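A single chain, nothing else alongside it, follows as structure tokens in the form predicted alone.
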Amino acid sequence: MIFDIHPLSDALGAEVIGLDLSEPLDDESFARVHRAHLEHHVLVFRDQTLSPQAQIGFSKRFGPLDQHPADDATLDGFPEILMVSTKRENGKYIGLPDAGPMWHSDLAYKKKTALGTMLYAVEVPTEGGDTGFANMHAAYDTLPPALKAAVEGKRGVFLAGRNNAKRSFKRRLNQEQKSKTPPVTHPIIRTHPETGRKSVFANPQHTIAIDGMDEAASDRILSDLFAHCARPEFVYRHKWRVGDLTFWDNRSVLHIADQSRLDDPGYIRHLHRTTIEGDAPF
């Protein structure tokens, strides 16, 4: 298959022009993706028109997928995907409406962390709404020498956005879900497992706390690390059009969600997610 890549930001991210996803790929293809997936952290297919069942047929040459614990808000009849979804059915959210309010790795707060997330956009506002992704590998490499002692050989403490009591969101997780996702720990610089490079993995949406440090010190040296991350020099903003499909690396990659319209009754943005099973990081 004839398709280009054209890099979009200094930072990470690029676009992947002329391929049709609802066919599969062939080998050579899906090589050629898999390289840039690792090189640019975060690609973006244009003009799709996938059904669910592509979508998770693409998700799967990457590896097993894995669920988010919100299984009440996924795709009837497709438990793989779900639903970031701003829709309401019977005065309720269909799904979640409000996916990623903080900088955060999907799925960090598991044993097994996310390799990688794909979503589909479905339906999208004119404007607001956008996703802010930031690349982790340029982090660490810049990490004051002070900070990068602090962290380096540290593990963090990860738990679930919505299990935790001090983060707000509109739909949480219910008892059963939250007793699926006890608290985790993770290195706070992790080894990526294809190529080796280091990244930040910490997080402000799921890490906690620093294991085995005081309450203060650990608040503030993990205050310093997320402003550090969150530097605009390291960060692509995607601004959604229906039809793309975006795949990012949750191993050298963070992004949030724009939130300013949520509460705009008028803002419709419904999006289908699929997530790739990592593995543990080290």
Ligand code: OGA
Contents of the next structure:
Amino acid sequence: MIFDIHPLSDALGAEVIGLDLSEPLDDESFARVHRAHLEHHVLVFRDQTLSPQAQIGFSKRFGPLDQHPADDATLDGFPEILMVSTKRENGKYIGLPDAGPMWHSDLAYKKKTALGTMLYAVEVPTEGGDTGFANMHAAYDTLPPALKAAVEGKRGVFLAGRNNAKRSFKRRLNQEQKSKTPPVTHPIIRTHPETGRKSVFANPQHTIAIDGMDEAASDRILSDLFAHCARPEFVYRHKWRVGDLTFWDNRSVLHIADQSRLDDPGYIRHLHRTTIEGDAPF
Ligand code: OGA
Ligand code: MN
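Got the form predicted alone; any chance of the form predicted in complex with N-oxalylglycine too?
Below is the entire complex, every chain and molecule, led by the chain shown above.
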């Protein structure tokens, strides 16, 4: 198939134009998409019209799919599709309205973290609701020496944000969902399993401590680390269009949703998410 790939910013990201994902991709096109994903870390496939089946089928080319702990926020009949949505029925949110209030990497609170996430824009607002992506290879490459020495070889303690009493979310996990997501540890500096590149793998939504360090020192180092990771030169901010399918590499980037209009009653933002399982970070 013929399609174009254009970089979106100096930090990361590329848009894919002219590729129709409603039909299965031939192997050569798939290989090109896969290479571009490793190179740019975030791909935006423009102008898609995707059924749940087509999104699931394309996602599965990259690996097995996760089923989110918020199992009451999925699309009926499609447990692999999590609804990231501000819509309500009978006063209750049908999906997760606040999937990413802080910088994070998906499923970083599980032993096997996410390889990648695909988010398909069904309805988007004209203002607000952008998603920010930050390049964690660039963050690693530019770590100030003292900060690098403080985190290299250390493990972070990770807990699901919705499972953490100190974090505020519109929808929280119930007891059963919580019991399935106990804290885990991961190396703070990880190596990408496909490219061999190192990246910073800690984030303010999930990383609650540096394992084995006293709390004051751990809090101070993590706050310096999070500030470094969010530096504007590492960030691309995506302004959504209906029909965008965004695919990010959770081993290479952090992401965050702008939620400034979440309490505005006319604010409708509705996306379908699939999450591809990855490995335990090393
Ligand atoms: C997610 C997420 C960001 C957004 O779905 O994992 O963080 O912009 N979403 O909705
Ligand atoms: Mn997320």
